[in-house]
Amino acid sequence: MELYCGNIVYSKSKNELVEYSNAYIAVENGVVEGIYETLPEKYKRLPCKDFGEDVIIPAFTDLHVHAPQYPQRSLAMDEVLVDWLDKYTFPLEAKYKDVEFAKAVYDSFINEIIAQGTMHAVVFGTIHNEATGYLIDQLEKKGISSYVGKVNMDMNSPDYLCESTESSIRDTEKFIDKYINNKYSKPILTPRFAPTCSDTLLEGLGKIAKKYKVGIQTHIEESIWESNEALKQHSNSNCDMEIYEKAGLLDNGPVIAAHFIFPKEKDIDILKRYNGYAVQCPDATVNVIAGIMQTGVLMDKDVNLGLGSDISAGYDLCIHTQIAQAVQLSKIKSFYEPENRKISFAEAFYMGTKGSGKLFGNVGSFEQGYSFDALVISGVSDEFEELSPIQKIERFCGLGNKSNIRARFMRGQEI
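Single chain structure for the sequence just listed, the form predicted alone:
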């Protein structure tokens, strides 16, 4: 049994933040046993690590991130989506044919997501099996709960990054078969998005999904261009989600729909039918001028919502800043489109912790039975006024950085 003392904040529900001041959290075998405002007699003789006025919160979950784009973070932000892909992102991803280059980038990427307090992630690789294999191997070794995908692209892509349909299906099955029994970092099917994937490719991936019982991550209704192009290429479907449903890709594992900015009602119905997740990436969608998710509306429709850093369309790997940005963008959306309500800080915090964490089981909260994946946040109060625990975390999300993370815990072990 391990005991920790400090201020404690976590999400109990999507609109309810719980806070404790100077309380105790008991952790047994890496799992939360309970939170106590007064320490029970049976625990009084056990050692306790006291974090004083610092705040203990659940670690973050990043539901949409492009690991190979890590070298490009905060660069090339002067282009919109299509030009950004063609001029910068696709040439960068082509470099991952060089496995030594990939190793250097992915080692740095993994160290940084841990530094930023992310303990769970859904990750895009590239079309390259060997490089993406190194990525999933290293995440597995670090024990980071994650899904990792080898990307599929067989049309409407640069020659240097366009696979044949047959090789894309073949290499994907090799990747899935090799890593399907991983303990922490699992493979996931990753068609980049509908405009770069033929019907034949998607149908082939659907057969792999059924054979291995594996899920899918992709970009859904990210921009008006993407939405129109998807239906042009797949004219037998009426919406983005239906393309993947018809290919048999949605009923075999997790379904991660990145962005989900311009969904039709049918998109929403299909996503909910398969208990999928819509992922808001606030920085990214502003930077490439894709649009703003109707977060409040989707939340009220009980759509599973999470947050993604989406580097390198997003600036960096900080999920806490995406929490603050999600609130900000919801206010802008509500101002210009009053039918879209703004969301609260509590709702945004839920999206970055418990709401997205449930993809990986009992993570993202400190309720009894949840994994103690945790961060200790320090140094955000003013000298002239002590903030409440929730206020400290709200300020951290708006102004903080990784230097404010005093300690990190994964499954009860400090790392």
The other form holds:
2 protein chains.
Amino acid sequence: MELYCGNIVYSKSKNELVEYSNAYIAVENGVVEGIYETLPEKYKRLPCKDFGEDVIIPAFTDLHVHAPQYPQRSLAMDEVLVDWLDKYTFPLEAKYKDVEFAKAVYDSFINEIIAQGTMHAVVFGTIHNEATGYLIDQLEKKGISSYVGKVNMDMNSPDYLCESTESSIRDTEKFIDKYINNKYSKPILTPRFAPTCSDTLLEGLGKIAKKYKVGIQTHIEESIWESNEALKQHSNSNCDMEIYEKAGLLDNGPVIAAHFIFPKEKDIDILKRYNGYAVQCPDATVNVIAGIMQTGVLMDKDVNLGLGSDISAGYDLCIHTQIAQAVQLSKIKSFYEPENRKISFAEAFYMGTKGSGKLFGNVGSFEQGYSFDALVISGVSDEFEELSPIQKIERFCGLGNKSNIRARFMRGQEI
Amino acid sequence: MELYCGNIVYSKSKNELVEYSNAYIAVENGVVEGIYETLPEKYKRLPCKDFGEDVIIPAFTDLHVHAPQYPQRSLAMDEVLVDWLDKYTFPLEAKYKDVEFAKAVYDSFINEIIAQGTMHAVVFGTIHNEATGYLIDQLEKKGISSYVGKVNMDMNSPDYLCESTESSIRDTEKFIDKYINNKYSKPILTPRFAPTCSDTLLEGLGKIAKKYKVGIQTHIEESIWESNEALKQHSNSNCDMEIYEKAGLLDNGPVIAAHFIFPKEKDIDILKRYNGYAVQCPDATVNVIAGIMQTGVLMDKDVNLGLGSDISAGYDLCIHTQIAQAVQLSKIKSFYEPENRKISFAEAFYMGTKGSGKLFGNVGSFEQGYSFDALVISGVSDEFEELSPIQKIERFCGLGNKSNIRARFMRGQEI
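Moving on from the form predicted alone, kindly provide the form predicted in complex with another copy of the chain as a structure.
Below, the chain from earlier opens the complete complex, with every other chain and molecule after it.
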């Protein structure tokens, strides 16, 4: 049993943040046993680590991140998407053929994702098995709850970053087979998006999904171009989600739909039917100007929503800034498209913690039985104005950085 | 004569960034004497401070910031404007009646603005002479090139934060008279905005402007509500800028028009005629969802453009993040209103340095004769990918924070 004292903030429901001042959190075998405003008699002789005025919050979940794009973060953000892909992103991803390059990047990526307070993630690799294997191995070693995918792309891609349909399917099965029994970092199918994947490829992946019981991450209705191109290439379907449903890719494990900016009603129906997650990546979708997710509308339809850093379309690996940006973008969205409502800070915080964490089980909150994956936030107060614990966290999301994370706990262990 | 070695980046023109790798910058009496790729014979015996792989850039200029709102930064950012003002901002500003409170806040504000790399600023105080006097005194003492205003509001304001017309004019003249001979931090007229200022008040300020030769800062065409309300209150004018022109407020010193989101053609004509500055405050105008400035259009019309942190509608005092956000918002603007073009990183950097710095003379660049107001940026590189000096600065703007500012120079002195 471990005891911690301090301010505590977490999401109880999608629009309710709970705060405690100078309370105690008891952790047993890495799991929250309870929160106490007054310490119960039975715990009074236990040592207690006191975080004073600092605030203990759940660690973040990043539902959409391209690990190989880490070297390119915050660069060329004034380009348009097609130039950004052709001049920077695709040539960079091609470099992961070189596993030594991959090792250097992925070691830094993993250190940084932990530094930024993210302990659960859904991660794109590249088309390369060996490099992506190194990535999943290291995430497993560090104990980061994650899904990691070897990317598939057999058409509509540059020559130097395009697979044959057969090798794409074969390599994917090898990858899934090798890592299917991982404990923390599990493999997931990762067709890049519908425009770069043939029907034959998707059918092949569907068979793997069924055989190994694995889920899928991909980009869904992410831009007007993508939506249209997907239907041109897959003319039997009427929306992005239907393409994957027809390929048998949705009923074998988690379904993570990145972006989901222009969903048709049918996309929403299908996503909900399979209990999938739609992932907003606030900075990213503006930087490549795909559009802005209708977060308020989707939340009111009870779609599972999470946040993604989506480097390197996003600036950096932090989720706390994306919580602030999710609120900001909901205001722009409602300004230009008034049928959309703004979302609250509590709703955005839920998207970055409990709402997305549930993909990984009891993660992202501090209710009894939740994994004590936690951050201690400090250094956001002034001496001339007292802030409530929730205000401290709101300020951290607005202007803080990783240096405000004073301590990190994963499954109860300080790391 | 001082010599510095390192990478160097600065704006030459509004769309041209210059970069040097491992070059020398010679500074004489606080002013840039020259930049040399090879050190001239005559300088070879001088000591040289070597910043290695780090990048020397001009210090930033913040053209619109509400110092008294510092305690509220990054709080209640999910409110709508009217609630944000009534529940938080106005009650906070009223507290500056207490000069002890003001001293505590303004000391922190000034330390933080320097920490964030801003050395030139145009600053709102409150309606209170004593508190705003402390602010201008301290900025003067620190040597920060600035314009500071005691705010005027004699109508359309909460009772506890509203002046009589007479006292507003009288206090303003006292304030201007007291500080008019300051060296670095100069007084400026600061009617909050047209909806809170009567015609009589503006005429009174116009006389002070003429008598003391002082300029004006205010909010211009900042929201649809403000635009309409201004014309309702000042029915002799057809646009915001005309209200101030008619009051004789534009031809006596600098003119700083914050936001300038919905300018009419006549606003633009008037602003240009008086060589005024339009100030984009990227995060702020989205957080209170006033709208997005048409930066590309205004730049192409040769309007002087600058950036403002605009706390506490903006998250924080940093200008580097607002450079990145200016690019991002130009993409949203062109997405929703295609007659607007995106702006480049070079253009946004110019807005935060040379473009706005020229309000203060030879400031914001490193051409010969410019004040050596400089920052040294470090810690943004990775070992696996070499970045150009410009790329390092682009990354700093996208994901950096004040801890990346390794050194600061003001008029050649390290501070």
